[in-house]
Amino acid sequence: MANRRTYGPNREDPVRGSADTAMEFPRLLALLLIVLEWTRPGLPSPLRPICDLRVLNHFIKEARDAEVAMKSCREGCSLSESVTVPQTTVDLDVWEKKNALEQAQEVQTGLWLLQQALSLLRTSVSNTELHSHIDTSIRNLLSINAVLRSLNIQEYTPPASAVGLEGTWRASSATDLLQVHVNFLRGKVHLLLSNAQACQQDVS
C-alpha cells in the first residue's frame, strides 16, 4: 500500500513552544527581513541558500491566521468565482520517484496557482481585516519564491492558463482556498525545502 501523507494540526508542547519562540524571535525577524528584501523586483538571488525552515514555519502560521480569520468572517468574505488550486495530498512513493526538477516545478506551479487565486480573493472580499491577511499571504508566496531562487532552483515560467494543469482541482469557497494554502505549505513546499540539495551541501 502506498504511503500517503496528509497534514493535520501539529500537537506541540505549548510551554516549550512559547519559550523557544521568545528566544528565537529576533533571529527569525532578521532572517524574514532579509527574505522580504530579496522579493523586490530586479534584485539578484541571494549569495547563500536560505535553509532555515523557521522562515517557512512563520509563513505557515500566518496562513493559518488567515484561515482562522476567514472562518470567523460573517460579511464581505466570499469568493466571487471558483479558482484552480493545487492538490495537497502527498503520496510519498510517487513524490520520491520524481527528480528534483519535477518536484520543484510541481511546487512552483502550486505557488503560482495560489498567488493567482489569492489575488482574485483579494478583489472579491470587502472585509478589511481579511485584506490584510490576504496581502500578507501573497507577500509570503513571493518570499518563498525568493527562497527557491536562493537554492539555485530554476526560475519558473508560468503557463498561459491554468486550464488542463495536472494535479489541480477547483475550489469554490474562500475557506477551501485558504485551507489549501495552509496544507500546500505544510506539505509539498516543506518537503521540497527540507530536502533541497543546496541545503544538504550547506550543512555538510
Given for the second form:
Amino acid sequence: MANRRTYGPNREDPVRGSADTAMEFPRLLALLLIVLEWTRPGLPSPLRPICDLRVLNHFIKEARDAEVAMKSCREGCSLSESVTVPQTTVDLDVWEKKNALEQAQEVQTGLWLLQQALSLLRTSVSNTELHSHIDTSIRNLLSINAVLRSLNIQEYTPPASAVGLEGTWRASSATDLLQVHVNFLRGKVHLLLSNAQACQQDVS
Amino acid sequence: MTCDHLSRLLALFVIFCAARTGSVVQGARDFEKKASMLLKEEPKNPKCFAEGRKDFTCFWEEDEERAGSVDQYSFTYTYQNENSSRCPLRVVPAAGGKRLFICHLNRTQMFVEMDVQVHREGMLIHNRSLFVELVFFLDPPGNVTVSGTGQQGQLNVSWVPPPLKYMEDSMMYEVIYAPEDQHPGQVEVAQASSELILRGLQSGTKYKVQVRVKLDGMSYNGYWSAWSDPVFMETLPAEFDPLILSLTLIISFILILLCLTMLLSHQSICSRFRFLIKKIWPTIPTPDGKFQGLFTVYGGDFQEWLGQTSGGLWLTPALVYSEERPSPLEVLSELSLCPSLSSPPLPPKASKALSAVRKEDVKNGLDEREVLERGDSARTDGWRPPPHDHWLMDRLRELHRHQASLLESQDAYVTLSTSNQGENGHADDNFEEALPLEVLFASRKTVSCESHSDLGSVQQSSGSGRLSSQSSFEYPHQAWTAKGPLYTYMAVADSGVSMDYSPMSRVDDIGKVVFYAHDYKNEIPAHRRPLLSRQYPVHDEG
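Can you swap the form predicted on its own for the form predicted in complex with its partner chain?
Expanding to the full complex; the earlier chain stays at the top.
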C-alpha cells in the first residue's frame, strides 16, 4: 500500500508519497540490469582446443571398420554414381611448404567432399549394416569439423559445386570411396591436427 | 710451397674419402642388417621399407645361379591415379650365395596406394601393392641411458626417439630388461614417451636394458626396429628396512622380558619348567607302573594279580616317584564291603561320558576313574579282610607326610567321611590295604548295596550310607588329622580336576548336572581358598 497515491484535495495531480520516491532507485536498477543482460555481447567463450589425437584415432578405427564391412558386402552395396573425393596423397616436402591456412583449406574441402559423397552412398546402399557404418562415418566427419573449430581454424565456406575442384579424384565404387575416406583421415587430417598451432602452444 | 699445399690438399682429400667410405660402409652394414631382418619377417616380395620421411627402399633376393644381370630386371611403381615410373636397380651380394636387387627412392608419396611390379625380361615375377607410410622400418632409438631413481628396485630408462617429424606421437617403444646373465628378459611397453621407469627389480643386481621402436599402427605402421645396443646398470643394494629392524628389536625385547620375569619370579626354575612341560604336554598316566605285571602277565585280571602279589606293593606308591605327577587316590575304609554287589552299572559309561564332557580334565579324570573302576571291580570280586585301623592311621600319616614332601604345592584333599549305620555292623577296620591305590568306598556299599556307582557319589537314593567329603581347604596344609576309624579318607592329590560328586547314574543326567570346572592351579593364593571350597558341593548330610 506504499504505492498508493494519495490524491490531493482538489483531485489534481496525484501526490507521490515518500514510499514511491524510495522505490524509484531499485526499479531503475532492475531495468538497467535487464537491459544489459539482453544486450550482452553474444560472443561464445573460446573453445578448449582438442589436441588429443586419440579422438581422431577413434574415427580412423571406425572408418576402417566401415571399409572392412564394405569389402565383405556382396549385394546392395554399390555406388549409384561416381563422386568427387579429395586426393589423399601427401608429399611431405610439398605439404610442409604450404602454410597453415592452405593446409586447413585443403582439409576442410576434403571433409566437405567426403560428406557429400557419403551422403550419396547412404542413399545408394540398401544393406542395413552398412547404413550404420556410413552414418557413423558422417557423424565423425562433423565431429572433425568441430575439432577444427576448437583449434581456431576458421569456418569453411563450401564451394558452389564440387565439379572442377583442384586436388580431387573421382571414385566410382563404394570400396574406393571408403578407402579414400580412411586414407584422408589418416593422412591430411592427422597431419593438420598433430601440427595445429593451438596445440603447439600448449606443448611449448 | 706448392708442394706443401698439394700435400695438404692430398691429406684432406684422403681424409674426406675415408670419411665418406666410412659412412658408406656403415650405411651398407645397416642396410644388410635390416635386409636380413626383413627377409625373415616379410613374406611378400619385393620387401619394401621406408626409413624416414622420404627414403624408400625395395629389394628382393635371388640365388646366385639363377639370377641374371641387373639389366634383365625392371622395377616399376605406380601411385594411384598416376602414371607408372621406373626405379634404377643395383645388385649387392648377400650371405649364403645370394644376391640382393635393390631399388631406392628419394621421394615418396604417402597415404596413397603404390603398386610395385618387378619384371624379368618382360615377365612379371613380383607384384605388390602397399602404402609407404605403413612399412616404416626405423633405426633403433639412440642415446639409451639407464639411471637410478633413488629408490630400491627401480631404474629409469630414457632414450632419444628417431628423428621423424610429425611421427613422434605415433611411436611405441619396447624396453627389454633382465639381470645380466638371464634369458629371456621382461618386456615393458611405452607409448609416445621417451622414458620409462622399471619397477620391481632385484636389489644389487646388474641389469641389461635394450629398447626398440615401432610406429603404433593408427596413421603409420611398420616393423619393429632392431634392439638398441645393450646398456648395463646396477640397482641399489638391498638396504635393511628400518621398520622391520625396529619391530624385530621390540619383539625380541618383549620376549626377553617375559622370559626374565618368568625365571626370576619363581624360586625353583626346574619345577617351573616341569610345570610348563606338564601343561603343554601332559603325560597321560598309566597304571602299569604301579601294578607290576598286572597287564603284562595277567592281562588285566586284577584278581589273579591280587592273588599273586603281596603287601610289598604298599611301598610302591611311596617309593616310586615317576616323571608323571602322581595322583594317588586313596580311600581307606574300615567298613565292610558288601560282597554281593551287582556289577557297577555306570562308572565305565559315566566316566567315559564324563571324560568326553570334561576334556580339559581328562588326564586327571581318567586317572581317577581308572583307579575308581578298578576299585569297583575289585569290590565285586570280594575283599580280603583289612588290617587293624591303627596300622591304617600310621600308614596314612606316613603317606601324607610323604606326599606333602613330594607335592610341595597345595593340593586339594577331599576327604570322604562316612558313617555306616547299616546293619552290617562289621568292624570298621574292614579294609583292603593290599591295594593302596584302590578306592574302597565301602561306606557306600550299605545293606541295600545301591549300585549308583560313581565313586564318591554322595547323594544316594538309599541314603543309608553317608558320605561326607570335606575339602582339604579346611585343613590348609596343616596336619591332616585322621578323623578316626569311622571315616573314610580319600586323599586326592589333585592338580586340576574338580569333580562334582553328584549322582550320575544315568547318562542323561550328565547333561543336567552342573560341572564346576575351576582349575586347581597350584599357585592358588591362600586367601582364595575358602572361596573355592564353596564350589565344592560334595556334602551330603543325608
